[in-house]
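Single chain ahead, by itself, as structure tokens, in the form predicted alone.
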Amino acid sequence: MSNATAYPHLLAPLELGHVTLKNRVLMGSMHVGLEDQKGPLKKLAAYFARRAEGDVGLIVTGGIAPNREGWTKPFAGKLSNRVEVWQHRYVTDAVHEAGGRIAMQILHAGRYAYHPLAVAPSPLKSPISLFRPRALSRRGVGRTIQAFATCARRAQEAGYDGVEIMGSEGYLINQFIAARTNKRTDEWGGDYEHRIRFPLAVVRAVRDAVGPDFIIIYRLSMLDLMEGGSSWDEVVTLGKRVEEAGASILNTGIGWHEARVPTIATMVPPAAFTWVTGRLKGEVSLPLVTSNRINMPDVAERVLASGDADMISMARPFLADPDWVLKAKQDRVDEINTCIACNQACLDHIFRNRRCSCLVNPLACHETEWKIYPVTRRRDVAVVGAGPAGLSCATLAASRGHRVTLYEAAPAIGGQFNMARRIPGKEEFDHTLRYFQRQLELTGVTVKLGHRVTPDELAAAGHELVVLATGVHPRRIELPGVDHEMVRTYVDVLQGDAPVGARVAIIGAGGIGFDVAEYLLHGTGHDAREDPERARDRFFADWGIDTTLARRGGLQPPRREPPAREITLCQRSAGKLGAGLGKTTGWIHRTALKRQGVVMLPECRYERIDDRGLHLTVGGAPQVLEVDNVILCAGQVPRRELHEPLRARGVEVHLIGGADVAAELDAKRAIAQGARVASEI
């Protein structure tokens, strides 16, 4: 099938009256951390232009305040002054060198600001911020309005293409709209008529500042996921509103930051919010773009040719593959390195005062410090471990000229990802693993599946360098009774299938724990690849989305199915479990385990495990857990066999991965580690 058959309205081009974009694609607006930079923006500007250069129709900066008040935390990005015009130049010159174009986003943070400047309609603390905002006056409105359109204008003199307006997620045009956080009772508060003057206001300001030939994207929260929120009626007045007042196209916006809903993780099924998009076509004229959980080519196709929207906008899967429109164009989509909405290393890095980078593409916003160049000297490389190190290794150093073999025990590459791509909500690891087996065959690597390779043989082959991603295995615990064959493993159960009965009990509730009990709760041999329309269903139903829009912001109580076993997820030590979880994704895992009905138990000390089932003492208070299965989730050891012999005979060797630290099962720290090994032999 050709890129023009397959992608007919995906790779088609978008009028927009003064302007022509190439595609269908926007680059969705993202955080990465590159934005607040002091002097000159070279290493967004970087950043960017690889993904011009991967053929985007347009992309939309990270969040750039328009004034002090503004900043998502001290020092955050900002655009109101000529030098901060100058360091701009910097990211619109890179990105039109390389054929682009380019929208900064003007994001007033209000209420969800990180500092004691900020401002909001009424002094209500947000939960996701230590500082009470103070509440803007008449004046300190229209100060705030001007600011907008100051930005806007400092933008189009910075080389901008355009400007998106943030006005959803809960920011500070979002917080003017919704009655829960505008307690006004001026003109800019009471009624949703009044509530609505700010964001026209600001969009009118702006358009007047910059002319009719410039691009006003407006972000529209379409379905605030929040009590209180917005109705659909109330969506709709504002989106004509908004077009009536100057915007160019409008954009989706999908649920408050402090929602209790999650809308771009993991286990979100892809493309699942298109439809509030599509509810919105006929009644306004813009052209509409839609959003969230949107990976893949097909998936983008489906949604343009159904008519749910006029163009898709994608952050993350542009961390994770720049060329992701050019491979699209090719009739490469077999080698898209697919975002798979992790969010260990670009949304938690963010909320941690990090820079953004990503699991799956270590090398993303490290464009102008990490560079892959060809070997001057061709090495012989072993590659022990087809795990995500290994194969971040092999792939690599073979792109660069290395002459590699990958040596696998099992019969199939993987490793630890093929457990983890069975538990509901990770069906995406399977993209990982597509990628990578299509980069081994690319970069020539040697593949040896089923094949558990010696240090003799190792030796003999005359391998100059030996890369041990040999992984881990279960920690054993020393416990009484823990060979009673009510006891199972994680990989007993994940990876061999072991049969668990009614009632279990998890001993260790770090990331594999909290996996074997999701895992657990849709009964082994769960099909994680249920019918796509199905998936959904029952992620609306599980959440609490109403996908009537029949009330306020999109919410009903949520239900669920009855879970397919008791569970009881233990820890050692004392405070919340699943405390190490990721810091935007840990509260949706013990959200929807606590729904299920899943016993958390912190500081446990174990005492023995018989017939009965599992002793413990919880609290000073000794208990015993009545089970059919004890199943252990208590570390892992790496595995290292290889390492001392190899050393004995004089050969290099280097420890990725698990093999180095068994912590977690980190594969952010493996692939990215695999990747450092590989750049630097």
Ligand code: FAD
Second form
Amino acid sequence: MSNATAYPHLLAPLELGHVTLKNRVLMGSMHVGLEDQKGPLKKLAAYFARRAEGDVGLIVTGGIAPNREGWTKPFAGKLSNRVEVWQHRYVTDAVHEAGGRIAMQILHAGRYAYHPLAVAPSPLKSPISLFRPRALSRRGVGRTIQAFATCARRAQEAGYDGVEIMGSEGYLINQFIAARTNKRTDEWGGDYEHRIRFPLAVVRAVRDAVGPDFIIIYRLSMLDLMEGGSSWDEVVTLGKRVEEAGASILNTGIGWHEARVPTIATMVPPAAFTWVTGRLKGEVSLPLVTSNRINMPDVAERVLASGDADMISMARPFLADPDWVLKAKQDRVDEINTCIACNQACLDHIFRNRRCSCLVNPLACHETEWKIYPVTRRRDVAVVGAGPAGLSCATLAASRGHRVTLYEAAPAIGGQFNMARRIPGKEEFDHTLRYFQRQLELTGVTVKLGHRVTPDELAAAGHELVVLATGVHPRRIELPGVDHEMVRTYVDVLQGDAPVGARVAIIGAGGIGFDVAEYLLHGTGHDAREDPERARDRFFADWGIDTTLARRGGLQPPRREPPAREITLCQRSAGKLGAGLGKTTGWIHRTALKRQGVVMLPECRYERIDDRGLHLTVGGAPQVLEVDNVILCAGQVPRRELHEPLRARGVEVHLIGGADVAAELDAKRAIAQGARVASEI
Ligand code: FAD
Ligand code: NAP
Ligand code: SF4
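Hand over the structure of the form predicted in complex with ligand FAD; the form predicted alone is what we had up.
Next comes the full complex, this chain leading.
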């Protein structure tokens, strides 16, 4: 093991017998939407090759079905015939040319399939698909095992270094293992011994098909987080039997997709589940891979050094930064563009059938279409506003060769991210600010903080073009009593530290209304961050995760404590509150607030605010919310007072982020728009 690095465990090679992996970093399987394209998989190839250039030890593709029944959705990626072998060759060749290694994940969706051909051990509909699966016949079970083996053989023909058999997350194999989804009475159902016949038959058939010199990773559901899931003893038994059946590596699966416990969202503490993998250490002799919410080298190194695992799997961090491993190797960790686990541009896109990208790296998954070229003519560019849009634009424009000055009225960079980072569970937004700070230094941007720039100054400075990234103002609403002393805006609370009483009404239930509620429920200690150990314990207790592993599925009743405040969240429209929040995270925010007693009121008509509180009608019925404070989170309007005066002086002006359009603005659009303008000027 090398001592010349701060990450000796992470960067140590891993011997697998016939092959040596160059480090302990596995790029975990993640569907990005490029797998399902027709013809040669050139875009997928470019995406993976870029990560291979960044020195990842082993890449695992997103799930590829072994047959049509196993598709996650109609015409999803599949590998079962020669034409598909040819399509995948582009991927393996590109990765190997870049010096990497790649395994293909074989995923059979079972009852999670979103199409009418779905099959499962038993005809039980899942809560996350509209389609009731057909029960596999006994011959059908045999054909499915054969399909896994054929798929693995085809993967080998296509040049992959191995396969990962997806045995977790509630997909087909997991459905055979769990009594709740396997009600069969033949040899493939019944007691645990019979229910695990299917995964073991799959592993054996795959090993027989590919021979000894081929990596087989088995993704083992170590913590189902489902009622009636496997007990820990059963998990250990299966791990041992999978090893005997011929697997080379065991990877960790945490939680079925239908589980109502967050496993990868921002509010899940870093490396929150690696102790589960650690419990399997010593029970099997295969290398163990651990995963979930590991996004920086120090966290990964700590996990490996503690002995919990032999390898770290990360998926989203490689969307955020393809050079993650290289930067760790070269002691450039402060240059890592860290995944902040927001899911906004990756999983939320996939769930809407859109191609993945990344909030902090909009170039991800667009490697063949969005190229950044050095400038042919250096220009003097002013960027006004150092929020996400301005930071993205200024750093990329400077990296292309422009001379860039960034003006910011506040004493620090970050814009609204300085409020977002105060929300419990969004602490990792700090990483994005750290990343941009370092990029400003590396690209030589001249930064003028505490400098509210005026049109005259900009015109006089002789900039050839000005990019306005001045963000937003909170929306003022027309309501009698809106100037009452009990009224606050979210900016007063999150930036101005305005005092807030014990009973609160929030007007507006968008992302910021939800965040303000979460902030107030944790007490307003402001930058006093919770101790990481306490945060982990609180997370496990709040979400009912049994860390003793004494109970099936790893679940226990969630803890209930009296909330710090009485909060009522109001919106004018009908329907559930927070409907516009991310598909993969909205339910988490709603569940967390409801558990803490937050009352959610749709169909509100606000009448007035006075000493008694907020007067309103709810679904037509009059009510008074007797509160200490009313907090306005009623959306935002663009801040662009510089725009017309600059245009009147003949200056070339571009608008980005909130300064351009405030409606439905988020950091994803702000950063992407900043990068787009920077790549075109
Ligand atoms: P801003 O971030 O508003 O930055 C504008 C900057 O311009 C400010 O720093 C301002 O001081 C500066 N400025 C204005 N006028 C001048 C001038 N004349 N001279 C110099 N400087 C000037 N988005 C997400 O995608 N995901 C989230 O989870 C999320 N959570 C959030 C939580 C909270 C509590 C808040 C408040 C916002 C959250 N957002 C989130 C929204 C996100 O922060 C914004 O969409 C994003 O910051 C908009 O970026 P921007 O660069 O357009 O504007
Ligand atoms: P928002 O999502 O547009 O929500 C604004 C809220 O104010 C809505 O509930 C709206 O609901 C209400 N509203 C609008 N006009 C009003 C008026 N005149 N009077 C009273 N109520 C009014 O905006 P936001 O919460 O300010 O968030 C800003 C952006 O930041 C969002 O686009 C969001 O994507 C982003 N953000 C994202 C996250 C995240 O976790 N992903 C978190 C925070 C912020 P009604 O019209 O029904 O009353
Ligand atoms: Fe990570 Fe968010 Fe990027 Fe997804 S979109 S990779 S969660 S930073």
